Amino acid sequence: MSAVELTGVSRWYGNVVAVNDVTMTLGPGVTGLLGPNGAGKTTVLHMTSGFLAPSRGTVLLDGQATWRNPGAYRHLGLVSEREAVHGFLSAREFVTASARMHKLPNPAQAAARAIGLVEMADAQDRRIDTYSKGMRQRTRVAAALVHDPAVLLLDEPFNGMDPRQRAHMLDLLHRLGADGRTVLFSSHILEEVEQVSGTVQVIVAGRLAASGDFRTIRRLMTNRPHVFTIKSSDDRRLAVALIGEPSVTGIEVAPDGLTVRAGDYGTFTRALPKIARGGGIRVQRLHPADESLESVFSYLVAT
């Protein structure tokens, strides 16, 4: 298991500010790096490989500075945004090569692990410049995992796979996040983020807006009224005892239950067994509508 610290790491290319004071620690699991196009997150993630020097502050593998440190790559892996493939040669022949910079002990039997991992066994010999986006995608993945990487770093990893490979892809992040590794990847489909991992890092113009749980996140907004959906024994006798609650901000009444505003999150939440209680009424349903990945980056975004 291994630990990725930045801490007030900046980056600036001439008087552009690319990257501004960001500070996280990523530990095992997998974590969603999310921002509007040009927020910085490819900054990050190359920054966090090595690939790029931080302009200020320090980011560290296991304690261990990543810049200007070859024995980092020993622990991390990278599938960068921009596809860097030989088009001549096979996946096989492709990550076999990696196995072999990786100076492995059997570089054909990593090599086969990996490509197995990512489902290209069966065209593993034919030529690169004959796969489809998502397959060469898939090789590239391959060749970051072949030597066993602790950590592992993906820029849109999920870039022209079809359904059916993306469902595969995230199962094997997933996985690789559950046996202990430490994932971070970038993606601008928040649904895929979502399914994957409930921890996200925001980036908006160059600054951390937000880490960790995105559900604890949106709780923590108080500026955004929190919407519930209910459904009880007397919705309309719910309906009018609510009214009186402080923290309640609008209700209004469907014909498959209440949809409620609330200021606080928490104090709503411990309000209304009481309420309904009191009344004589059996919730049924509880479910909170705005607290998904999305509702809670368009919030940071426009912020």
Contents of the next structure:
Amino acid sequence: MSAVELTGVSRWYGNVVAVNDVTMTLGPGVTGLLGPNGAGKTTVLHMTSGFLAPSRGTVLLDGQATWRNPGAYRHLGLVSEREAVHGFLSAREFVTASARMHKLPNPAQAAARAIGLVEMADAQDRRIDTYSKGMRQRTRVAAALVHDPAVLLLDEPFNGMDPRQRAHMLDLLHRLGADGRTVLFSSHILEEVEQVSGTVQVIVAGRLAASGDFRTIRRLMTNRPHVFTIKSSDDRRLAVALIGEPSVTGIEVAPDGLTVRAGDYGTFTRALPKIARGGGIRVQRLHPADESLESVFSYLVAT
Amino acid sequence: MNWTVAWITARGLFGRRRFLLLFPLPVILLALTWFAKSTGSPPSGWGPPLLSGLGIAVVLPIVALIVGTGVLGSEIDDGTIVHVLTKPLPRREIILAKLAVSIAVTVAVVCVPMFVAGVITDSVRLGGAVAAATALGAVAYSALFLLLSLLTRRPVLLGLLYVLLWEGLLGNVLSGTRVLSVQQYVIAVADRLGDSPFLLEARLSTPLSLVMSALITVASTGVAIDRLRSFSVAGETS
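If the structure you just shared is the form predicted on its own, then what does the corresponding form predicted together with its partner chain look like?
Below: every chain and molecule of the assembly, starting with the one above.
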């Protein structure tokens, strides 16, 4: 069992602070590192994997610093975001070479096991150049897993994957976590994290904004006030009808439509059609005004 | 020395199209030497500019630059270096493996044609002298260009500046710069070994050239190992 500990970690580039005082402990199971693009997820992963020195704070893997410590890779696997691979090798050659560089006693056997784990055995003798994006990603995961590391870090592993490849990767991460490995993967997509991990670390603008059980954070996210803009055949009459609905907390009437604040996303969106139909009003446009991930995250930071 | 790292490095080197750039220069050297010989004019006239001027001062550094930056710089450029670095290998093993590949390929591509050109010009002794001297140069240049790959994102450009401006231009104008010129070490050693009127004359002493070559090789390699230990990946999206 391995633990990754980040204590008061900051990283700045000149005047720009990329990561600000992040403290987290990762244990066995799958943890999602969630945050909008540019929040500092990659920087956190690079520092955790020993590819970047923290400007302040410590990054420890089983009590040892990862920076300038190649020995840490005995227990650590990294799948970086850049999908650079040695395209001139086949998956079998590539993963076997990784096993040899780890100085494993039986490289061929370790490679076969890792390739089997990501279900790439059928294509393992083709050049990596010829693979689809998902296959490449799986090959890289196999190479990162060949030495059976206790900790696996993945940077945006779902980027650019089609739904089938995504499902496959989700399933793989699930299994790795269930085996007792410490898996940390970054993502800017809420649903991805929701499907894989019980625990999430939310990072916004370099700071750790929320951390813990996904369901709790999800509830925070769905129960926040939502803003919708609505255009209908009779805005004023619709406003009168909506104000009687308990989930509505405020309405603003403007010439180009209504701005409605609702306390609960689900209740409001279920109630609106009924109210409109009851009053014989035709809804021409319904638009959630602040559904961008950034607004969800900034709401989390504020609470 | 790690054979797997060396194997991947060599596969990467031969797999890139840039590798084809290595061959025209030695071919031109051989063709010109053969042509000059066939005209029947005495080698004392065309030997020095061809063997020393073209072979030692151009073919050797350019080939070493392409290979030396290719073994590490290309992997840093395309990000595949991360696969090698995420292994519990002492960074010394990685650098030494890459250095060995760079030296071996440079020696094969440069020393063999140099030997042949020396033989065509005059004798096996001359061929052996220029081949041995360029082998020494291959070692020093490889170490130097390998280090450049870790110090800058544009190792080829910087390497070219060193070869063309420092060694080529300043080396002829300001005699002080010759002490830090691999080209001058190679010329000096070739002159000493070949002792032939068909080579440029040494401007540095042989012991100084040997010591400086060793110093540059060892220092560059040592710094390269240390730089690789602190290799940082800048986050593109951070």
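Here the rigid core means the biggest group of C-alpha atoms that line up within 1.5 Å when the two forms are laid on top of each other. As the structure is a prediction and not an experimental result, all values here were calculated from the model. Positions refer to the first chain, counted from 1.
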property: Threshold 2 Å Cα movement between the two forms at P163, rigid core reference; result: yes
property: C-alpha of D62 moved at least 2 Å between the two forms on rigid core; result: no
property: Core-superposed C-alpha of L238 shifting 2 Å or more between the two forms; result: yes
